[in-house]
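First comes one chain, alone, set out as structure tokens in the form predicted on its own.
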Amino acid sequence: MKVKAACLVDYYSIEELVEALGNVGLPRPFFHIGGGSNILLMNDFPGTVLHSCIRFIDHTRLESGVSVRAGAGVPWDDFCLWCAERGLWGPENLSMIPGEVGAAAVQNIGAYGREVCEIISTVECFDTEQHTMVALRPEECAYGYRDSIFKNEGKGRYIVTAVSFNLREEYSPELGYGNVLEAVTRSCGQFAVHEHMLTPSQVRSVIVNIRSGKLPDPVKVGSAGSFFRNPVVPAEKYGQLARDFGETVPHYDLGGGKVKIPAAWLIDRCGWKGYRGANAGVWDSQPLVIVNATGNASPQEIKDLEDRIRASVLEKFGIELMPEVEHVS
């Protein structure tokens, strides 16, 4: 998609940082992304895109387990597989997320029965508003599903520059989401997954092969990966749905009287996966992901097609999807 942005920043330090918030040649507004993979520019955007260059991972043994602290320009899967590679577990079922590890906490990010909010210790930021660092605890964030007080009351001012992460040297796969557990088990064997012998790296390999052979790769189809969020609805609503549709309705109960439906399945259900328009589609392995079919498809035709699926899923289901990707215009 052809759009432009009038200036952009990449920065190596939080020094660098401040220094291009404060230089008044810069066009504004200023936008800061991760990897920009969640993003749909509609426009050329007038002002300055600043994006973090911070790049590095340590870590700190605690009593608890192991502390870990990436810059939040790492790329997501780098930082998935240097934990893996180094037994540590939290991070494997959320491998092969595009983006940044700044990003990551800012949109939430989740997969495979995990969010990265569970694993979170600390989110360091650049406070625009107080023109001071601080360090947020997770209750400080505000997450929710896909959701942190970064895209609401802390958008704009606070600007993550890294994240702290407690992970675990102790067996501890989550493999109970969907069909993690078979393919585990296919891939490593009965035995590993009886006796505790998998390993952070077997896991994420599984998982690693299960996008790979759902979703688009990024360097040849243009995507942002799961374009829509799965709804969440009342128990009513499940049910009648059950009922309408004399079918199991793939659902996931949250408690409290909430359920959660795969957005993917109602997609599927409303004939989308498979559909290509002029240059805008669907992919046809996962009708939750969007793509520039033709690599030649304007902002408003992904919106165009956006839109569509939302009328189409809210006739159908009476269930409003919301987009997962956020809208720049």
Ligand SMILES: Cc1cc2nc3c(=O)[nH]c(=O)nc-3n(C[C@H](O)[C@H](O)[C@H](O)COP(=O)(O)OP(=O)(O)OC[C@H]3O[C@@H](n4cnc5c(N)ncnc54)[C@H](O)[C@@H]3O)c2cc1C
The other form holds:
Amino acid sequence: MKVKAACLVDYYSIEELVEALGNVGLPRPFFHIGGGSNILLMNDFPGTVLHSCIRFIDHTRLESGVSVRAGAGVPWDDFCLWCAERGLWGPENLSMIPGEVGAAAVQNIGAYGREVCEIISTVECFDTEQHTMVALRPEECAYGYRDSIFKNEGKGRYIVTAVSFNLREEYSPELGYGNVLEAVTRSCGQFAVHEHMLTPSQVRSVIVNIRSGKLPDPVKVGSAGSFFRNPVVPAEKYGQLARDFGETVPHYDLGGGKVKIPAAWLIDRCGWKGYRGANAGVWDSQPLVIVNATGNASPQEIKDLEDRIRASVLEKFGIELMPEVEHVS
Ligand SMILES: Cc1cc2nc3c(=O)[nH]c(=O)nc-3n(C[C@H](O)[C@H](O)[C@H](O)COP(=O)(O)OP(=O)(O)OC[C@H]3O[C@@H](n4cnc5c(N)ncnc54)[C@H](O)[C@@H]3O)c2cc1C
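Having seen the form predicted on its own, could you now give me the structure of the form predicted in complex with the ligand?
After this comes the whole thing, all chains and molecules, with the earlier chain placed first.
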């Protein structure tokens, strides 16, 4: 089902953005959108949706590597491809994540052992409170797991206009996560792995293959990717789960008495994988993903399914799942 905004402004420069923000004729409130791949629009939006079409990629050679600067409106995967084609290491494991460069810095996107904050050097923003441009270093962006200042106290205040990344020409693949090394070895051969002969393009295409087999193609099936965050529970709670459900409960020890449990495992154990309702469902090969299976699901149908999944996980495991997807109403 389609929802509509009262007004949409595509802007092509910082000047056009500033002009839109000051335009009293535009309906309020403002909401800044990227590719729209991690939001659930609950209703028609009464205000103005802003969208960056600032699209450029340039680079500067530094002593420590290569600095690449990209406009917030560049599709994220175009940026990954651009870097891989030039032999630059850094974003290859984040290939094929939907969305745009600006939102990647907002969301602190992550996949296959890499988070974007590890390669960001500066986030350029328009500060709507001070009416000036600011350049924030990663330490100032309060990055955490899929989290940043832009999602918390800076939400609505900072509009990302460009992001700079510190990338490397010297060999630096990140193959330690899950089955990445195995998949790279299968695809590129043991010799290339042992002799450090892989290229960023090769790693990128392995990641693209892994993702294509696991996640719905956003062009064909609507989804917002992982709908829920992985819950972090006290170690005692994990101990109780391990006793109740066997030692096989997957987990990641965060230290300090905290343990992260994969939300996908909890949802799967509640029997949701592959579930199909009238229009909304759960992706067969990744239970973290709620899909608009027919393309006709209303926002409320998606929300109802979200609520049912959360209720069943709470009932079975005593764990409250929190959505990763932002609900906009
Ligand atoms: C199939 C699929 C797979 C996915 N896989 C992953 C994955 O592996 N890892 C991962 O981390 N995420 C993943 N996601 C989630 C999503 O791709 C990311 O969160 C992405 O960064 C969202 O980008 P977007 O441009 O679509 O942002 P939107 O969804 O449009 O917006 C996201 C947030 O950013 C804000 N925002 C957007 N642009 C700006 C700007 N210029 N300035 C300030 N705020 C802004 C919005 O207001 C909103 O709060 C996946 C999503 C899908 C659909």
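Rigid core: the largest C-alpha set superposing within 1.5 Å between the two forms. Positions refer to the first chain, counted from 1. It should be emphasised that the depicted structure is a prediction, and the values quoted were computed from it without experimental measurement.
Chemist: Comparing between these two forms on the rigid core: C-alpha of Val134 shifted by 2 Å or more?
Modeler: No, shifts by less than 2 Å.
Chemist: Would you say Arg86 moves its Cα by 2 Å or more between these two forms, aligning on the core?
Modeler: It does not, since the Arg86 C-alpha is displaced less than 2 Å between these two forms after the core fit.
Chemist: If I superpose the two forms on their rigid core, does the C-alpha of Val180 end up displaced by 2 Å or more between these two forms?
Modeler: The answer is no; the displacement is under 2 Å.
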